[in-house]
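Here you get one chain, nothing else, as structure tokens; it is the form predicted alone.
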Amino acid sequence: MKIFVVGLGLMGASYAEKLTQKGHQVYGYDINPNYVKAAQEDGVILDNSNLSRLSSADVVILSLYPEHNVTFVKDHVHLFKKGAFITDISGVKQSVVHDIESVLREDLHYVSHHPMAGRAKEGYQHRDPDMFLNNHFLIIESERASLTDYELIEIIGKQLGFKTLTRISVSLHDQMIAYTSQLTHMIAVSLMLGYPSESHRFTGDSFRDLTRIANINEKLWTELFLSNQQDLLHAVDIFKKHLNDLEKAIKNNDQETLMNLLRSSREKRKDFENDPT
């Protein structure tokens, strides 16, 4: 297939390199000309890549920030090949999917997806075509999508190396991601904001593991947090409730309740580790 990747940062470049390895003709574009030049020199994308190649691409993969994915489609939809398949990797879906679907031509196909993989560092230079191995690939359900559309995005997910491919509704996606991704980043950031700078020698693996994702892209994550405000605040309420339960047990010297809470956490973690998916 002829595939056009929009955005050659960490994720887009990793997609492009892996799909090139799979034998596809991969074109790419980025607002940063240095990324485009490096990707061409490294063989990640074809040498003759430029925006005019959109008109011959069978598949267009949008790997910009969510709002920029929408803007790109609005500005370039007239260049898309008739019958082309469009997808995006945005970390929030409700607003993005609606806005993209509203501007697509009737002859274009579209299914959004979310690769549950990433790195703490950003940029083309940190790309890794194997970063998707054994991770999860979420496919967003849409009334616009046909069985053939779902089959195509599943082929792409499998070729990238994802372990599981799961179809999920737009609303459920944003609810779950609020808790499992956005909330965890909030917690990591909160831990770092309260971290005494003179305490380096008192940290161990637990603190390093919990704060790894605090090395955060503030522009992207501000957009993700605010775009999913309602679901994220609900996730915060759930977290605060359980944190308050622990705090109360400690304040009251309630050994039995505290042990029950810790035991429940341990059992849930065991179930999580043993989940075959």
Second form
There are 2 protein chains.
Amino acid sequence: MKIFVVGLGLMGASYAEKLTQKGHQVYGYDINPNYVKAAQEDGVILDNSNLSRLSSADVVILSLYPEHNVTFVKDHVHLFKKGAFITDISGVKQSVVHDIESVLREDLHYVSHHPMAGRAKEGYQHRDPDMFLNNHFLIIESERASLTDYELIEIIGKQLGFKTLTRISVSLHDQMIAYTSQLTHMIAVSLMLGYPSESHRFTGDSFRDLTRIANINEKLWTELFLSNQQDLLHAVDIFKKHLNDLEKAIKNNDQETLMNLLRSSREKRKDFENDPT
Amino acid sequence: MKIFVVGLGLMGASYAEKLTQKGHQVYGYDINPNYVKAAQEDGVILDNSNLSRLSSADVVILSLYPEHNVTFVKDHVHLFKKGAFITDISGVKQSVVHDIESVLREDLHYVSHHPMAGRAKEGYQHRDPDMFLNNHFLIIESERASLTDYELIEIIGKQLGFKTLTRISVSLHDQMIAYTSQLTHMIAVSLMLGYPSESHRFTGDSFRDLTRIANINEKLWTELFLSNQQDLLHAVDIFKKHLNDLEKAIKNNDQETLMNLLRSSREKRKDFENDPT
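Form predicted together with another copy of the chain structure, per the form predicted alone context:
In what comes next, the whole complex appears, and the chain from above leads the way.
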């Protein structure tokens, strides 16, 4: 297939490199000309990549920040090949999917997806075509999508190397991601902001693990947080409720309640580890 | 040196194995006779280890839960060799150090320490003599300790392979550990307890990293939390304050404040990574 990857940052470049390895003709574009040059030299994308190649691409993968994916489609929809298949990797879906669908031509196919994979460091130079192994690939259900459309995005997910592929509604996606991804980033940031930092010698693995993602891309995550406001605030409430339960048990010297809460946590974490998916 | 390790769980067995490798005569004891037998067979401790060897040990390392370390000293203080050096690995210090010092004979030397290292899995079978590399070793200051006492515990810390050795007051220790270790465990547990667990396919690395320590030993951590109550509740307050700031900015759609908070977090995490210690 002729695939056009829009945005050659960490994610887009990892996609492009993996799909090139899989034998596709991969073109790529980035507003940073250095990324394009490097990607061409490294064989991540084809030598003759430029924006005009968009018109011959069977598949377009939008790997920009959520709002930029929308803007890119608005500005370039007239260039897409007739009947082309469009997808995007945005980390929140409700607003993005709605906005993209509202500007697409009728002949274009579109299924959004979310690769549940990442790295603490951004940018083309940190790309890794194998970063998707052992991770989950979420496919957003849509009235617009045909069976063939789902099959095509599933082929792409498999070729990228994802462990599981799952179809999910846009609202359930945003609700779950609020808890498992956005809340975790809020927690890491809060923990880092309150860190006394008198000496790093008072830290162990647990603090390092919990704050690794506090090295956060502030533009991307401000956008992700604000575009999933209601689900995220609900996730924060759930987390705070459990933290308050623990806090109260500690305040009251309530050994039994504390022990029960910690036991539930241990059992839940074990089930999580043992899940076969 | 003749070293006697009390408790052959994850930590004690890792200590014993490493110190045996360093050429010491290491005896060990555990209430679980299977641990003692296995440790003897594996060469982790000497074949002829039994409780009576306590009387010939130059160094006694207490690797039980905090309160059990205190009880062990109370019950066996009459057996310690004259002039022996005692240390313990308890994760909280204020109460333990006070209680141990109050029952020690005058001829005995005692310096408490905290190895800032761990594993998500407990027990003899998960021991790892190299688990201390790249980690921090905290030595608790005490009026009772002489320069020679500090030097001895520093030798032990170095031989175990710790990256840094730092002397710290008992109160600063408990205050810092409340934030960097106990709070992180409370957070992981709360995040796990609130997890919707509809499908693990909606999770990525961040959720897995933040909940790894939610697989918690409920007896040990109930004791650790309750014996450092005030410092821990203060740490929770600091964390919640920052979480509330983020929450408020999201609620108010306040892009600028949110961006600034995330930027501070990123910068603080980068400083943390780049710290040479």
